[in-house]
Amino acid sequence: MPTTNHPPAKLKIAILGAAGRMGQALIRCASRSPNLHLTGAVEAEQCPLLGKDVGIIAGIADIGVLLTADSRKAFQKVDTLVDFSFPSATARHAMLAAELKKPMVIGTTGLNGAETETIRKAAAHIPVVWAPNMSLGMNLLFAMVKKTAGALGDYNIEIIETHHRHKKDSPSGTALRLAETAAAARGFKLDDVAAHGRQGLVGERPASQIGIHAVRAGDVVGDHTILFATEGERLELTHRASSRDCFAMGALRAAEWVTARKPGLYSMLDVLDIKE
């Protein structure tokens, strides 16, 4: 008797946060992905693009999904949910998540620490992979900066990052995750290690300062240099990112990984299946 294979089902996912930069941008890669299928856009009940097919939004063909504030409803069509829209929001959408056993994938940063809370009790309901940089060069960047920060324990860390003028949380989660790595390779907390940028007679910089150093200016998609110097010699670590597509695709990446984990709280290196 013949037999007909069917190809395999795509990952039905919903994009929170659909309208903003990152989130057309992953609507665009999605559209492109094989394995894939975008069934949900989710935006803030004061958007004013609510009602529009988010295709279009997006700059491309009409896809027939349209812009919802209703997040219960677009949760409920779905496999997977990829976060990038505020820490407020972001917040809400994780306690939602859990209630209907949703794998999650956050991308936004600026948490607070209730909102930090938040995600990781949901994390105790479902799996959540949580990264403030979804491209796979930065964090193959992150793993190279552990082992760079202990090697040159002596050398004095400074991190620069810049970003659009846009951009409302300063300095980014990622420049903060280096220095927290750099930080924690060296046995330190970085908060009581870090200098936010320098101003007037502050003194000779200490040792095991950590400076991070942020810069606003045009269209700039995401640029961060960590520079380890000493006397006669530096190294500088440089990512640079010209488009969101590398995020968005490092994004889409996790919530296909995601979907077959444990409950729990993991990062772009357990997706990578790189050792800490």
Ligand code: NAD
Second form
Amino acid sequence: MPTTNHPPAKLKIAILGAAGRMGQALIRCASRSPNLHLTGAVEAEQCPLLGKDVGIIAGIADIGVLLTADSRKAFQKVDTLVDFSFPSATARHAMLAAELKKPMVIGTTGLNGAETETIRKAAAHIPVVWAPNMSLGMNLLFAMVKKTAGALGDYNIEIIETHHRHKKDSPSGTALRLAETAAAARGFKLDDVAAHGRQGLVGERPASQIGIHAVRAGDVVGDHTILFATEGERLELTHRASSRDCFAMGALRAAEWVTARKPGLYSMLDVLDIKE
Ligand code: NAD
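What does the same protein look like in the form predicted in complex with nicotinamide-adenine-dinucleotide, given that the last one was the form predicted alone?
Next comes the full complex, and the chain you just saw is listed first.
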């Protein structure tokens, strides 16, 4: 009897924060993926675009997926959730995802302590990939920073990040992660050594200090430089994102990866199998 080779079923995903800058990039990238089927798109209740086709919102064709604020209904129809929305919304989404047993990829940054704890609790019931920066290049940079901060143990570290003028949280989640990585490599907790910007008579810079500076201007997608400096030399490691597609492609790769995992909290280093 002839056998029929069915193509493998596509992974059904919903995007949360779908009308936002990252949401639209995710819609465009998901529509080009042979493995993914976008079946849900969630926005805030006050979003003026509710009921509209998200393909049109993202500047491609009509894709038959309407923007909704009914997260429960949207979650029930999909395999995996991809959230780039707003801290309080992401925490609520994570609780609902845990209840409905839906794996989740979270890109949202700027969560407070209670919201972070909610994500941790949800990850006891579902697999969650949570990363402040989903690009491959930046995740390699995290690994390089860990190594460099240890190897150049007494060099001064300063982090300078630049983002578009609409960005809500400062410094960026990525800058904080870079700073945490560098501090941990030297045996410090970031809170004990961080200096956020400098103003006035702050005195001489302590050697262990990690300076963090946030620039907000124009339409910059995301630049991060980590500077290691001592007498006579400095080393600057810079990552520049020129389009949101690098984050969106990483998040969609994480969505495919997370679906087969056990409950737990994972990072992009796990997804990309980057050993630190
Ligand atoms: P944005 O403001 O353009 O989009 C966020 C969207 O979330 C908005 O459309 C908003 O209406 C929506 N939203 C708010 N409440 C909601 C709710 N209850 N349900 C569903 N949607 C809701 O912001 P953005 O530039 O797209 O960034 C979104 C988040 O992703 C930010 O926290 C940003 O820092 C982060 N980000 C992460 C990465 C990464 O690689 N991890 C990359 C870029 C941006």
